[in-house]
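Below, in C-alpha cells: the form predicted alone, a single chain.
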Amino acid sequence: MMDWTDRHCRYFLRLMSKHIRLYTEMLSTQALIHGDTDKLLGHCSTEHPLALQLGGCNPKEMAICSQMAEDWGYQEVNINAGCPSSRVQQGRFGACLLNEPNLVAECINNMQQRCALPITVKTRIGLDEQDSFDFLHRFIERVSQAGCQLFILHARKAWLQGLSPKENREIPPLDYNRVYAIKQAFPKFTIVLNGGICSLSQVKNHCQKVDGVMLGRAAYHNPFLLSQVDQQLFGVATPEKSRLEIVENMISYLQNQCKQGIPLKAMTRHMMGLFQAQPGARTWRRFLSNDPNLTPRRLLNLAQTLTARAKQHVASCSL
C-alpha cells in the first residue's frame, strides 16, 4: 500500500467507518530519521486509531522511530516483515525478516524500551521454499517472546526471487487454514488475517476463526465498501453516509488542504473508487484524472448528479 495510504487518504476512509483501525503506508526508518517528519508522520487527530507500519531492520533505528510515533500521537507501531519487493530486500526488512526472527525481536526488545506503544507484526505465512507451519510456528513463537501479542499474517507466503510485488500478491496460493491453524496453536495472541478478501461476508466468515481481518486493495478500490463496517461488525447503530454525504464531508477538507499548497489531484486520487459498480462510475474516475478545471465545488457537482442518476435507475427498475 505504499503511496496509497497517505493522510488524504486515510482522512477520506475515516468518514465511512469511525471504528476500523487504519495503517500507514509503510515508512522506513531512514525517511523518519532523515526525511520530512510533518510530512511523513503529521496526520489529523479524525483518523484515530491509527498506526504506523515501519520497515526497517536496525533495533537503535526502529527504537527511534517508535518514540516518534508515540510522540506524534500513533496508537500502535506494526513492523513490515511481508513486503517482498527488491528495495525493501536491499534494505534487509520487509518479507526477509521471516528468515530472522532473532532480529525482529532485538528490534521489538529496544523498541519496547523507548516507547509505551503495542508492537506488531505484520508478515507472510512463508518464505521461498521455507512453507510450512512449522516454520511460521517458530518464527512467531520467537517473536511473540519479545512481547508482541498480535499478528497480522498475510495468507500467502512470499517469493524473494522471480515475482514482482505485485505477482507476490496473486501467484502464491491463499492458504486460511494454516493462518487458522496459528490462531488455534497460539490462543491467547490477537491473529489478524490478510489477503484475498473483498467483501465483508467473508471478512464475518474469517472473523469465526481469527481475531480480525485486515483489508486493503479491497477497501481502496472499493471505498464504499467501508461505510457498512461499523454497522455489521462493530454493532453501531449509526446511519450509513451515502457516497454524496461522503464527498459533502470531504469538500472542506479538500478546500483547506489545498491553502496550503497541496495539489488537488494529491486527494482526489483516492476517491476514484467511491463510485464502483454505481451507474456514472466511469464518468466520475475520467472525472478526477482527466479533468484540467478540477475544482472541489465541481467535484461536489458531479456527485450530486451522479447521485441523481442513481436514484433515477432505482426508480426505472422498480417499475
Ligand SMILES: Cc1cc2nc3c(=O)[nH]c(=O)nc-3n(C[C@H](O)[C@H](O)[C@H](O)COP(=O)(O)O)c2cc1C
Given for the second form:
Amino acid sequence: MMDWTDRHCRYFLRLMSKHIRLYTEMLSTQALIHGDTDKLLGHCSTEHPLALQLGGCNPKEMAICSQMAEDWGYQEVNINAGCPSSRVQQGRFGACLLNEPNLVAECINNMQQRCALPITVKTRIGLDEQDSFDFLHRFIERVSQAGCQLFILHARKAWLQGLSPKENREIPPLDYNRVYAIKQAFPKFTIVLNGGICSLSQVKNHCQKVDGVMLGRAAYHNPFLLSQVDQQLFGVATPEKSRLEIVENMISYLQNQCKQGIPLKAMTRHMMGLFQAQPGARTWRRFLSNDPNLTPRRLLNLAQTLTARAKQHVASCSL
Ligand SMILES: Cc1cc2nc3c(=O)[nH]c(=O)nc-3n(C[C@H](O)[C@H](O)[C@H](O)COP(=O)(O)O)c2cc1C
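For comparison with the form predicted alone, would you give the structure of this protein in the form predicted together with the ligand?
Now the complete complex, all chains and molecules, led by this one.
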C-alpha cells in the first residue's frame, strides 16, 4: 500500500507472522528504472516471503523491473491492475489494464523471459460500466494464457472518473460472490480475495471458497491481528508474541536504521496501531505522533508501562 508498506512497515509486520506474504507499495517502472534503486528495492531478508508490486504497462520496462526484483531477492512480481488514481490512469496502467488483457499478457510474456519468479496480477472485479462476470472472466482467461496463475481480486469494481482512490476503496459495493464464482470457473488457479476483511474468522470463512485472503487496511491499522495468523491459519505451533515482545524486537532495528540516517518517526509511524483497542492505545498513538523526545528507549519504556497497566486491568477485572 503506497506510503504505508515500505520496508520499515514490512519489517514490523513480519515480527507478527513468519508465514504471511508481504507486498511492497506499488512501484512504477519509471521510478525503478530512473530512480534510486537501492532505496526503492532495498529490504531485509527477514521480510521474505515478499512480492514486488509493479505499476506499469510497457512490456520491455516491466521485464527489466522483473529482473531487478529477482536480482534483489524478491519472491514474486505482482502487476497492479487495480489502482484507479488519475496519475496512474495517465500512465495507462493500474485499473485501466482491466480493459487491456492483451497488453497485460504481453507484459507477462516479456517478464517471464527475463525472470523466473511467479508473475501475479492484482485487480478489481470490474471497471466503470464493465462489471459483468464475463468481462472479468475474459480478462482472467486471457492473462492466464500468458502464464499468470495467481490473481488477487479486490472484490469491488473501480470507477475511473468521479471517485478518488479512497472513495474507490469504499463506495463501490463489495461482491464476494463474484470472486467465489471466479474460483469455481478457474479451479486450478490460485484466487486470493481482498477487500473489507478485518478479522481472522472472516479470513477463515473466505478460505473455504477461495485459496487465500489479502488484508490491507486492517493489517495496517490493527497489525497485532497478524500475530495469530501462523497458529490459526497456517497451523504452525509457534508461540504468539506479546505486544511488548514485538516492541522489544523492533528496538535494535530502529537503532540500526537511525544510525544509517533514517528518521525514527519514519519507522515508528507504522507502529501506531499496535495497541489498538487496548488500554492506553491513545497514549501510545499520541506519544508516537507528537512527542518531540521520542527515542527507541522511551518507546520501550512506554510499551512496558502499557503492558503492566493492561495486566493490572485484567487482574482487577477478574477480582
Ligand atoms: C493508503 C493505501 C494505499 C494503497 N496502495 C495500494 C498499492 O500500492 N497497490 C495496491 O494494489 N493496492 C493498494 N491499496 C489498496 C489495498 O491493497 C486494498 O486493495 C484495498 O485497501 C482493499 O482492501 P482492504 O479493505 O483490506 O484494505 C492501497 C490502500 C490504501 C488504504
